[in-house]
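There is one chain below, alone, in structure tokens, taken in the form predicted alone.
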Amino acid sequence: MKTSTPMTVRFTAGLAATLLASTALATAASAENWDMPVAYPSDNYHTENAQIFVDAVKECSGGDLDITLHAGGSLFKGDEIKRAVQVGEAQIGERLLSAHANENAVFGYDSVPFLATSFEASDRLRDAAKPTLDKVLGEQNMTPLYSVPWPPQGLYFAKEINSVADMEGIKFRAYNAATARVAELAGMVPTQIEAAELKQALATGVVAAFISSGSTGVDEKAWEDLTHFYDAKAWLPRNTVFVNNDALASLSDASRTCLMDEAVKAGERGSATAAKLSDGFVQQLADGGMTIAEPGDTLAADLEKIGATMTDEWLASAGDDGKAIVDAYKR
């Protein structure tokens, strides 16, 4: 039997090490590294849910898809995220799509006042809108993966409000076309302010009122600048996570399946978390010193009129796509 010489042993060992190193480099080269910009801080439940999602994707793909989450508008500001994903500057991102309703009214489907005012209704509206959103975002080289609702929207003010007449002239923070229109119809002055800039805008008097969920009020410690929260339950806007189609196509079948499966879980988990946290957010506003109230009869009637006007306007601007969403939702 022929034995190996020391030189042969060294050569064989060296060759094996080279092959192992080459394999490791090839595996690293084949792994996909994505960036995921989001607009909200790392301790917001949307961002925490997204972090669970990206961690799960990395695990189930065996490291073949590694997504880095960039919180608080640190990579792209909120109003830049959708465009960044569309053109491939980021592979995946999260955005409040209703902020882009001026681009396409369909994106505002979840901000039609008093159409869907509970978590269950919001999920049904999401399902009704899915075929249309798939089509519209698909035409922009993107695929929606999942969406998570905010708690019902309420009104924040620095004084007691008993009717729309009491809102006249107040500088109002707008975050999409719907909130700007609420301000206009109520005689307020709308000012576009992204979430990351809201606290400073309140502290400096750039705005003195806004409509949002209890979650946003807690994030911004609204009790430091405002006094009253009216739990109007106007609508439940949704943050949507979407992916660039070219990036999606570049994945292996296994990684793509992993991404899609974890997206379903993230949507379910995020919706359940939002519902669980909702009442607690309102309680935190009260604990901070804010007066919490349902809209009085006059204010409720005034808001209902605004809602009816905005529903008619949205259906007119969204055309057949909007009608298809509402018809499917009502069925």
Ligand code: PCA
Contents of the next structure:
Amino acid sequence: MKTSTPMTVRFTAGLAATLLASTALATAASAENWDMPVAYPSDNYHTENAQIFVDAVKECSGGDLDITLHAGGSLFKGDEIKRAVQVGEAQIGERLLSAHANENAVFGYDSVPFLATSFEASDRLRDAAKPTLDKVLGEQNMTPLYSVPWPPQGLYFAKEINSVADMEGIKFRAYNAATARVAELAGMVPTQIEAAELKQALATGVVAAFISSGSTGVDEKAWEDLTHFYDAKAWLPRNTVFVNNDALASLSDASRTCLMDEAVKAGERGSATAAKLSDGFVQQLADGGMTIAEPGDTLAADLEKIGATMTDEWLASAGDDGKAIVDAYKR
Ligand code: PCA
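Show the other one: the form predicted together with ligand PCA, since we just had the form predicted alone.
Following is the full complex, with the preceding chain placed first.
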């Protein structure tokens, strides 16, 4: 928060008087202008989907709810977005909730290795987690609106990798607690880096490997820095769009209904788009010159073991909420 100088106080008072006068003249509720920070580039399908969402909301609210999308961490960096929406510095935002699993393990529900490894399974897991996420975000004065999966997570390296032993000591970019834990258990050295800073980190040798989707590999032009992509399909993390509850309450009923309806559509459209684009991303990695492979038998078995350890750890830290999610998912 900026401190108000006397000048801004006077200006704000003047502005308030003007607004009061114009509100008295207006017949309907005045238009709401919201900011929506997102962490990923404007040409990433998550951001394009969010742009379609905000355009549709403007349309169905008759211009009463006008949301400005801020891509690439330009308004708030990825790791600031959740807090910004919670405290109302932004009204709505999109975030990889699993990056906040250190705060509450349930935010990492979508990054439990090998629990849900297809788009269909990811959507079922989302449904299973919905009551818990509604509750946990609700306690933070936020409402989740929709979420969209990233394609399955694979491993990017600068050399051929046949087992976890081959990873020893490699500097590894993590994007959440789960990815940092994979690195630790594999004997690598994790550093948490937002996607917006990943290219720089690869180019300068701060990291030499990471786990992510083909989508992010394409965004980063991973073939310029790395050589191998192992399509491990470890999990499909999701970006979640959530809104500040005070902002939501300030809307007219019609605008709120329009926002909620478009959110349902955005979730469905986003999941379908991710599934449709997924194979093409991996193809683009190949076209860029990367070697694409399934993990070999030894590597697959090593990853399976790391996954089992991480699943136990997650269930222990997520407690009853975590168990409720997994039980609902397996039902
Ligand atoms: N891309 C995001 C998160 C998962 C993914 O596929 C990233 O690497 O930051």
